[in-house]
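Given next, in structure tokens, is a single chain: the form predicted on its own.
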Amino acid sequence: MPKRVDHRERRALIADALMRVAAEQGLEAVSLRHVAAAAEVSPGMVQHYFRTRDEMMVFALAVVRERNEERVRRAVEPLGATPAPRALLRAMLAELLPLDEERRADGRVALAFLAYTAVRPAVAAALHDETAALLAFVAGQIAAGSPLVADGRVDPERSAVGLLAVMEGLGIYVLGGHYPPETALAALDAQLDLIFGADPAR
């Protein structure tokens, strides 16, 4: 009997030897041919699931999002079913910043795809709704969380678009070796500061 096949496996190994190859070696030596070995397959089977450079990358763009959101998962699960939205947003937040090493590998790697997606729209395409749903999640955060919604001293939706912005620019001087993660990690607790109030707890 022919030994049944796991394409999604198949296809998660090869995007795994793509995030290798981009991480210790830089984008530009991803190629299917390097992608192939990395994996130790053939480049005829790295074809078969990847007809293009760019769905390789759109796929591992996608293998990154998906360990996040796993990463994401385990942290929040200890605040329970109904957490209070500052402590959603720190715990999740602070998961996404690399302040370990596999967290930096997978960072290096994500923001080496997006550098790549700037000068490709219809490959960046692929990230708009993921993107816009984010911001959706976190406006609803600070709408539902913040006493300073009331009153007007905060608008969550700009304010979501400035707290994730923080988030991605901590990442990045986080992976350069500018800041040591208790840095990044004040940072990010002083921007929570602004939108949700000094917290008591500190």
Given for the second form:
There are 2 protein chains.
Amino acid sequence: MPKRVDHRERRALIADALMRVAAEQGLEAVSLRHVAAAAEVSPGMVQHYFRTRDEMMVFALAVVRERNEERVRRAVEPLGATPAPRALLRAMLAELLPLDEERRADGRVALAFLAYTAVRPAVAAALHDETAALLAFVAGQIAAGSPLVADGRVDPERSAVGLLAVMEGLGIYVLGGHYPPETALAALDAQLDLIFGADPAR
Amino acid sequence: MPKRVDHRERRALIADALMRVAAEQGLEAVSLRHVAAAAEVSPGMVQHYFRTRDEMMVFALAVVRERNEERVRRAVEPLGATPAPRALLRAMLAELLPLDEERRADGRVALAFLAYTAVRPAVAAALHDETAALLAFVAGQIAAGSPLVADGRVDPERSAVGLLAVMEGLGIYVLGGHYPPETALAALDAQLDLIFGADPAR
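Form predicted on its own done; form predicted in complex with another copy of the chain now:
Below: every chain and molecule of the assembly, starting with the one above.
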């Protein structure tokens, strides 16, 4: 009688190995063979679940994004049902910085994915809608919460582009060890001060 | 009689092939074999000039950085011997954005190098001094040129960290095709407005 195989369990096992290889050796080192060795299965078994390298990469990024969403949800929850825009953006963006080892590992995967898609525009295109939605959300929060918008000193759309770029850039400098997480957090707060005016609560 | 070999010329030929492979297929695809094929020489010949993959990566980034320095030099020259801080930073940072195909290709190499070094901190460490020097330079320009520093609305060090992060982040979003170069330039100008106050010349 053939052994019953739990596909979902096996896929999770292989996905786990994939994320481990990506975090430790870099996503660019991910190959069917590497992942198979880490999962202790055959390369053919890995290929059964992920047919191409692109599929593995896309899956790895999806895992990172799900984890990020969950982190942001947890960070924002204590702020209540109608959080103040600045506090909401602060909680959200600080959570996306690679401030601890778990987020560093995920940040490395995201960075490698960016590098991978920079030469494969078609793989990147799937993310464009999400970026546009995030930009619109951030711009909405700035429009609703910054007193500097009314007199034209702050443009919500442009400063949303800038704010997300700051977050992305700070993450990259921290991942490269150029400065400690505290420097990135201080720069994030300084950026929010520029957009919202100095925070009287700090 | 053995054929005379011009080592410098051959190294340049191999370096060229290396940059071509990196720009077209991604730096993570760079291998002795790939580069040898592109340069139409043997893998052993490539290995004679670049002994390891790390050496090829470091060399590729050095080429990109030299090109960037040359671009910045050319962009800043018309501003004269003592350029205004905001104009200087604007010219410098706009030049580092991937606004045309040449800079996109170089930007992809730089991004791949970042991803590579994020899992190899020792390779990244060589760049830390340069980042610190660049941050100090930018902070000095902000301190010298922004009227918002005197009353404490802008902190030169923190806003220098933020400004370089914006530049890095905008580059990444443009490379990923998330928005066009014009959006990145507009966000860069908005960032300079936040740091220096609205530009009366625009």
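Computed from a prediction, not measured in an experiment: that's the story for all the values here. Residue numbers count along the first chain shown, from 1.
Participant: May I ask you to determine if Arg51 and Glu70 are placed in the same rigid part between the two forms?
Facilitator: No, Glu70 belongs to a different rigid part than Arg51 (C-alpha assigned to the better-fitting superposition).
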